[in-house]
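Here's a solo chain for you in structure tokens, the form predicted on its own.
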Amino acid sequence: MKIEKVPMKGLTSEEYEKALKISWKPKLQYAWDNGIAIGKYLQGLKEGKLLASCCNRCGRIMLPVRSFCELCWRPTDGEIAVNDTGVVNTFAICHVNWDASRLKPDEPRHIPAVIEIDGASKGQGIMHVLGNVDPAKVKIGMKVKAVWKPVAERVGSIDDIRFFEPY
């Protein structure tokens, strides 16, 4: 058996594109339902309230609102408004923007924090950002309060709270 050598030639750009590339315009549609629990929580934010769920079996007050207690594995027993104050549980001082670009030395630092909300059970709270505070003065246990957007600007989002500041 004789093996024939076949001359090889490179692909043209057009042939290469045709062989290795598929082009299409995807139709990207999606829908997301907040659900009953988070829907109530977001409505509360629009009204300037932080809502939490109650479990009458274990006595927990859980934030944000949820449909069932993760400890008792049973439906929650309703919602209550908790304070818009709390204490810093943990925080970070960021030297980069949210898009990972480096902040200039004169730009203010972002300070994301986990805030345990007053009126909710220990360990229950939200992650948000701190404002109106010198980053060097932020401490774990620092008391903070929510700074809300004006009512006309609220849309039912966690961003209805601009930030938390010391008080």
Contents of the next structure:
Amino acid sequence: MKIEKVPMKGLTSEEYEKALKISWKPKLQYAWDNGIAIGKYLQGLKEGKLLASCCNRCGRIMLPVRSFCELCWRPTDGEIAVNDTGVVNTFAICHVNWDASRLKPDEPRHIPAVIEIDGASKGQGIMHVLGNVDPAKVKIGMKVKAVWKPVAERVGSIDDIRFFEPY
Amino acid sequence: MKERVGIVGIGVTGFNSVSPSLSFKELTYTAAVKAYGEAGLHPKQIDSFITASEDFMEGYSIFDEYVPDQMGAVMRPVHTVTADFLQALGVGCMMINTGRFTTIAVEAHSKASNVKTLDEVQAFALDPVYLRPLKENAKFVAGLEMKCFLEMTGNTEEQCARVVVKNKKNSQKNPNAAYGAELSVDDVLNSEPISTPLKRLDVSERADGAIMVVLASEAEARALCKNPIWIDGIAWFSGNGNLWSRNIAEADYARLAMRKACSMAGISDPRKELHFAEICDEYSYKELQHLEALGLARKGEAGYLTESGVTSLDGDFPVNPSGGSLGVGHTFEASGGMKLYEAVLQLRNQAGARQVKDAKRCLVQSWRGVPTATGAVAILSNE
Ligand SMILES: [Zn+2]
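Structure of the form predicted in complex with its partner chain, given the form predicted on its own:
Let us now look at the entire complex, which starts with that chain.
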């Protein structure tokens, strides 16, 4: 069936305003405790370092920092700084914003990507976005490097890295 | 129950007003390590995992995606139950009773201190058509329940205050409790009104903490553990969800769950056959209302039992030896778990200064909080 044949009609804004309805705007606010692992990781970002946790049993170097190895079921054995370079594991080119509104044709596309970090174990990546790159040229396996915010602007958030760019 | 289920390991963190040093994952991990350690099991040896959680309390939707790591349950079967811990425990018992699972881990935690708009989350549980437009703080539900309960049964505000005094006193002997205090009845009666007759000190305060329990089939429990604690009966019920047409004075859900759990456990006279109880006291009057609904006190008698010391730690039938939610802190979905932990310690004779003498059988009860009429009952024993 063609969509035009479906017997339905949307309400105009005026009709919607007049319709009987119930609405509710929740005020939900949270401030999650970072605890040990997330706290160390975010502090590392503030200092311009990507920190990874080591597990001496399985030998993995894991990102981001965690206080226990979820596979070996034991505490991790400390953190090391890994490189701020990596390889694009996968990516998407997004044409819509967080709120589902469409990007204008001249706005740069968002390119979220899983980046496997150099110096961490195989498969250990972080999620970030790519920048300074033509979306058409992005490829799985592409080498990228973090572009950090200036020290004074870093707050201890994954946003302390502006994006990853090819190098 | 088809076959009773054994508790072969249990672990908790302490309960505190805040817990900034640990993330929710680290909090659960701490409890899980203790529970698995007691059971002598690596999580790989556990057949399935359950977390009791409420997305609005976590601040995540589809929170089940965020629970495997800290339970050692990566690449394993996991699900969440949006209810109190005791209901999740009941699900675990049912899974074992299918014969398809031998061991189950059940977890709950509270990071209530991380919810900056706790009252808004409570208000979000109110019906959007018939209740929210009235714009009343959700605690009004407790106020009107308390009013109706006291009026219909003859229990008094002073007797409710005695529940607060008793539970905060008990919790002074509980190293895991956050809100122990030496209060007088007048302190409670003179605390600020919230939703009269409900006063500030009638209301338990939020706490953070985590609990993990390892369940095993009867045969497996005997193989794993010298002194398993047995779940002889467990049930949950919902009363009428509509606040405006429910039996507001009486906790129907508790009465029904108790009847079912007792029949599973083969108990006919709970007051004689059980030795103590850990029951929901999120608000002071709830302890009295629940005592009557559970058949542990006659109608109008619960306040008197409190006043005359029957429900005190050294009384004939101690109620909330842990200190309850009033003394330990209110841990939302983990509430039934906090109480179950106390029951297990008591039945193992490990409750230290607050040990109930010769405790062999008890009940644990939970309620889902305002505005609900839902709750669970578990009957436990040590032989
Ligand atoms: Zn490992």
